[in-house]
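There is one chain below, alone, in structure tokens, taken in the form predicted on its own.
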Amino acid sequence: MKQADLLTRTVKENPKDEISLNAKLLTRAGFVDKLASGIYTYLPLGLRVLSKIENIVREEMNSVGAQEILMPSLLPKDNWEKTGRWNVEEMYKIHDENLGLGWTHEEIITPLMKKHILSSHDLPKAIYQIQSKFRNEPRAKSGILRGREFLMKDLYSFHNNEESLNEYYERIKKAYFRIYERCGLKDKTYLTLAGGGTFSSSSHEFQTITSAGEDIIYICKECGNAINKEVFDKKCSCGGKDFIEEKAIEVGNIFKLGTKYSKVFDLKDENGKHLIMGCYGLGVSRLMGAIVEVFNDDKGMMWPKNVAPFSIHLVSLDMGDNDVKQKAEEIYDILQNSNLEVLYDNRDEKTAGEKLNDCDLIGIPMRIVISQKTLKEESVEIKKRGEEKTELLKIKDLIDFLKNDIQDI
């Protein structure tokens, strides 16, 4: 992708309806724009971060043996009296239409099973969709983390005993933290004990540890799980009385629902026995925004390299140089044909520092900058992102180098 022909441009100033840093740095860098309170467009660069971790998501569900479907945002008044659920605050409703948008679909997931859930065989069932949910939510400040639509993973799994719910719930934990390892987040999440609501007397949280969290848990020196403030009575289930307290963001959040729900709408095996079930959502633009919070410094944000927009950021500081500008365009061009993802900086108007200081405002892992100073010695300076250091690289040595290298940015 050429900057030139980006839709976006970064800008200098802060915006000044924005609180949460996230919001700042993706406003300031072009990758969201803010339409209303809790409710963002996505543009180029926020867009291609939000799919690598929608695709990242997806594999991993994949992977765990969830079937994905895609429900309505729509929803009948006549599901939600069943449940007692239509006169919920989180949910906007269309009163003349008897009809409400969807923020969260058990309501929806449930009696759809009755249609293929015909007898014991046909279990266990995971089914899981990723979808923009609309919630009402009256704290809506902290940019992309706390939205009124937010894009959402939610996984429904139904079992016809409690040995295969929890053998399955395990499993979604471990697919979890697969999940945050690849967005970079596995050394500062953790699973955590928190209160069940309606649904149970406890669930788990994934909470990841960033002083912008909204949440407290106390973590177990012992076993290195945490508990949130809420259901925190000074002991660990292992036995540990040591813990760490920190600030965290919640980044998913899992339930054994069991037959709340199978009663309601009568999902029953063929001996009569109504399913029980689990719930295991995960917030993707939320997950985002945690990123953005954990990952940044004074000059912009750090993304780890599964979910940067680019992995590289070519950069020409002498435009107005014929034999530097032929040059970038041919690196350009290398890079595409290797099948790399490069943001390629080439516009005319912007001075070298303006330049400088885009590359790190957008945070994209590896710089690569070429100039009429490196050009004298065939070579371009080679930074990654957050390191002080710069090296130069022989241009006809910089595709093995990529090969090599682009795996440890």
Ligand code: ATP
Given for the second form:
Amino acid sequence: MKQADLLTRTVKENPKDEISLNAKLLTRAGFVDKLASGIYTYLPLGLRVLSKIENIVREEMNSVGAQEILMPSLLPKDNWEKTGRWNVEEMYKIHDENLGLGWTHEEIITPLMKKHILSSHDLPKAIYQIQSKFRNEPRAKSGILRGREFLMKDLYSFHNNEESLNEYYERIKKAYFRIYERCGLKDKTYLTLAGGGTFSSSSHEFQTITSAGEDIIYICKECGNAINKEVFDKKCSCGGKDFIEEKAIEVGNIFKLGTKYSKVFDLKDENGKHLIMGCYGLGVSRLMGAIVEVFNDDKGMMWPKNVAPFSIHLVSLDMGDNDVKQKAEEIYDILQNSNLEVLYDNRDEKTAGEKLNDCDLIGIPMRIVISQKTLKEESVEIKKRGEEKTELLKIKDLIDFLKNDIQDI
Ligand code: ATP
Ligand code: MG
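Please show me the structure of the same protein in the form predicted together with the named molecule, now that we have looked at it in the form predicted on its own.
Zooming out: every chain and molecule, the one shown earlier first.
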């Protein structure tokens, strides 16, 4: 992508109406645009990141045998009245008094499964979607960490015995950790005994440590798992008694629902036994916000390679010099043809300083600069975001270098 053609521009000033760091940086760099409190447009750079996270989530869900569907967002009141969740705070209602906007989907998936799970032979089944959710969030001040409209992956599993649910629950824990690992958050994310809610004894959260977090967790020094402050009683189930207190944001939440919803909607096997359900949520857009909160410095964002909008930011300084310009175009074509994702700063009205500041703000993992100075050496200058060190590299060696190096940017 040529930066001169990019829809968005960066801005120096923080938006006046944003408090959270993720919203400030994402807005200044042109990744998102706030429409109203907790409601954001994802602009080209932002959508690239969101889609990458979405695909990681999708791949990992498919890897545990879950099948993807897409349920509607506009949902009939009848279903919600059956479970007593029509009048909860989260539910947005619309002027048609028989419909509301989906903030979760147990009320839809459970009756849907009655048409498809006809006997025990059809079990277990795991069905998920990745979809915009709507929630009336009174505290929508945390940028994309807490939206009133946000992207969530919700997975529901159906079983006819506890062992099957327990086994699937453990597989999902592992899949979730693979997701956070691929998003660069492995060292920051803890399996946490969940606080609040109705099902806390059979529910876990995945909490990512960040000062922007709204939860307090206690990480057990013995086993490395954590406990949410809301259920903390000074002792871990492993016996550990030493803890580290941290602020954290919930990036995922898994529940053993039991027969709560299958009873309401009468979802049974052929022996008349109500199915046992699990549900597994993951905030795709919140994860993007959490990544920004974790990976940044005073100059901007620092995307982990798997979720970066591009892997390489190619910057041509001295665009007035035809030789530099021509070489830059040539390198851009070579990189594109090598299937590398490149944002090429070919703008000629920007100063070197402005271009390099933009690189830091946008946060692409590797910067490649070409200028009169580097071209004299038949070289480009390479720098990784987050490192101070720069390195001159012969242009003829560039592709080989990138092919080897792109793995560990
Ligand atoms: P929280 O306690 O933060 O409000 P929750 O318990 O209401 O979260 P769930 O209903 O379990 O969340 O939703 C599943 C996942 O969706 C959460 O783990 C979180 O990652 C994400 N999520 C929940 N609410 C929001 C929101 N308002 N904006 C963005 N992501 C959200
Ligand atoms: Mg909530």
